[in-house]
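This document starts with one chain, in the form predicted alone, laid out as structure tokens.
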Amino acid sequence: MDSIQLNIKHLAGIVTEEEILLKSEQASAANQALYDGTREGSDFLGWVELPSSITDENIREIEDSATVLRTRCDAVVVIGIGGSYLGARAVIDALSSSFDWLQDKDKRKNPVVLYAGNNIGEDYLYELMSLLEDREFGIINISKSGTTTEPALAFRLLKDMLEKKVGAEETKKRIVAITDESKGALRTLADSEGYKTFVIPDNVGGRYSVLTPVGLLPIAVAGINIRKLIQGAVEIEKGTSSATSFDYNLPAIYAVIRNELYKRGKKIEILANYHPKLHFLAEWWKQLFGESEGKENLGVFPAAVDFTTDLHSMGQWIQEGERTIFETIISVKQPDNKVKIPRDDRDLDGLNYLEGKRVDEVNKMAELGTRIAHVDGGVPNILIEIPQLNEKYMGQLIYFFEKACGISGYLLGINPFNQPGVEAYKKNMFALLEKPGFEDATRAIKKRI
């Protein structure tokens, strides 16, 4: 097995593969329209042959750049909400050692990366703060605009404590920013000081941008081989062209399976993975489909459990709780590393019969077992396999769920590519922080409190 691979066998007999069938030609017209631009959306359809249009060229300038990084900085802060920073962490936290941020700097062999701007919690600006003062750090500012409060606050921040710590000169060559081509007060700063920037294209959105310079520089600054990202990212965009029957195009078929059991009362779709280091890849997949596909009050609602550990807490629900869920299933086939289990002459815990068998062994029947009873108590099971866990298989992975979800949005009957409803929040928030030109919602909301 050389690809990821979808089963879909154990549905709980709530959609057959005749039903499937059935919506394939709505399917192949879906993802025809991700190539023609015929449906809502077609400015925002860059994503879609953007892993074959990437350069050598500009595959040497981010690495370049992040060659850059990693020479000055042993902490680079990858500074974005959102979009802007999910799909990097969930690639490098499924490619990097779990543990690789808690060796000695002066060990590791690449920068570790942080995370800023995605929350605008004191404490833990604080806490980063303090952490980085005796640290040569530097900082990628991804942002379209330059002006979303959560980033711009934690680039204000660090942008001063850099300046502070090594000088205006240095900080312009540890700074980033991933910006528009032309407009923005990101782009606006980046230009007066100076700072290498790259360009956030005008037709991806945010939560589809892995691929560009916003994902591919972190990932390639936590030494991530992100050609071979790409070349994954590349198979599978060949394989689900619009000229790829229904039959094979893997990302249709799950899209057709997803608003199938949306139709049938199956209203919250959970992701579950084996494998902790897929957790913020589960964190991203809940923004790409969250974000694409609710509105107009419609919408599969996109949740996700790291099992097993979840299953202590979580299992009894998935077992027998309201049955308005599916599960898919992320299985990795192989692991990187072997660890067998020993012999114990005492066996207190009852565990010799395992005696010589490897930990994925295990892992692997308690996804089986816990397959089979979800299954078996109401709960529809889509598993997608992936052969290992590598640059490779995580290009692939990515942007099947990006063409699932282009795909399962024009089904639906939406426009999976704008997000009208996220700006209600930031309008209050103006307003009860009484920013200029907000006065009149100020003084209207605060009659509501």
Given for the second form:
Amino acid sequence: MDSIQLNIKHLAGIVTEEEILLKSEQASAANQALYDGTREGSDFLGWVELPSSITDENIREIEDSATVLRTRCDAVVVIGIGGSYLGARAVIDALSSSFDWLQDKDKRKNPVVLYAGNNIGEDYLYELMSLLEDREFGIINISKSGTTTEPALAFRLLKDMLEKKVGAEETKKRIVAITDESKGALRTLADSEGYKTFVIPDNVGGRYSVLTPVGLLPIAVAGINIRKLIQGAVEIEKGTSSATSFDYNLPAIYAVIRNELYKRGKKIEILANYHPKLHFLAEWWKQLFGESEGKENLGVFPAAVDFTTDLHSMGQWIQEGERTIFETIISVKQPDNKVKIPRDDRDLDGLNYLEGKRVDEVNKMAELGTRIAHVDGGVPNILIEIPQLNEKYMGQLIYFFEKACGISGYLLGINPFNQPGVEAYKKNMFALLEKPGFEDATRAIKKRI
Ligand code: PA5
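Taking the form predicted alone as the starting point, write out the structure of the form predicted together with ligand PA5.
Now the full complex is given, and it begins with the chain already shown.
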């Protein structure tokens, strides 16, 4: 097995293979529309053939910029929110040692990657800045629109701190801005300060931007091989082209199944993993599907759990709660490391029956046992298997889910590439903060509080 696999044999009888095949034409037409731009959102299809269009020169420019930050900094703060940080974090967490961030800074091979601008927590920012006091830090500031409040606020604070710490000239070498080619506050600021910049293409939306410099630069800074990541994505891009027949188009099959389950009352999809490093892949996936499909009062609600951890908190609900859920499992065949369970002569914990087995064998049996229990409990199950956690398979997974999301959104009948609902909270927040230009909204909202 040299590629991610899709196992759809455990749908609890709720959708049959025949019913899936009946939708093959619709799914292939939806896939085709991603190439010919004949449906809504056609301005945002730049991600479809993005992996194969990345040139060696593009990669070298990113690698060179990563080298500058890696050489000058022992910590790099990635400032961004939503699609401007989740993809990078998903890959970095999946492919770095779990306790990397605790390593003494002199012993580290790679700068520690930290995150800001994804919340407005005052304590979070205070504590981050306290930590950075004795760090040689740099900043990758990412905002496609260049106007998002959360990252702009974090950047103002960290830029000010960096300038006071290392001076204006050195600061310029340690800041990279990734934003629109010509518009937005971040573009104006970056050009006037003379920062190194990368462009987020107009036709790639935030949540589809992980394979642009948005994701690739932070990932390269973390010491991860972006060439292999891109290669993995290219493999799935090629294997899911508009010429690919439905039976071989795994994202199309996944998209059909989740839509058919949705029509049969399975309104919530739970993405589950048995590998703690995949927590942020699920966060990225939640944004991808949630922001793409949750509109016009429609859309599967994307939820996520980390197993076996959450079997001890959410397991009861999944097993016996309202039967409106289905589960998609990401299963990693081989962990990178081996840990064998030792014998204990007194066996007070009763674990000697596991003597000599690997910890992963226990994990795998927990996975299988849970899967069978959930299917028996009426929870349809989709299994996505990957051989191991490495760059190539992460690249495959990213493109798999992006393609599935585009097809799924079109099958649902909505535009998967806009996010009009995200503006509602911003308008109220600006009105409450009395931002210039929002005077009418301020007057209106004040009457309601
Ligand atoms: O997918 C999207 O477009 C959004 O969720 C954005 O990623 C998020 O709002 C951040 O926007 P920006 O990169 O413009 O700061």
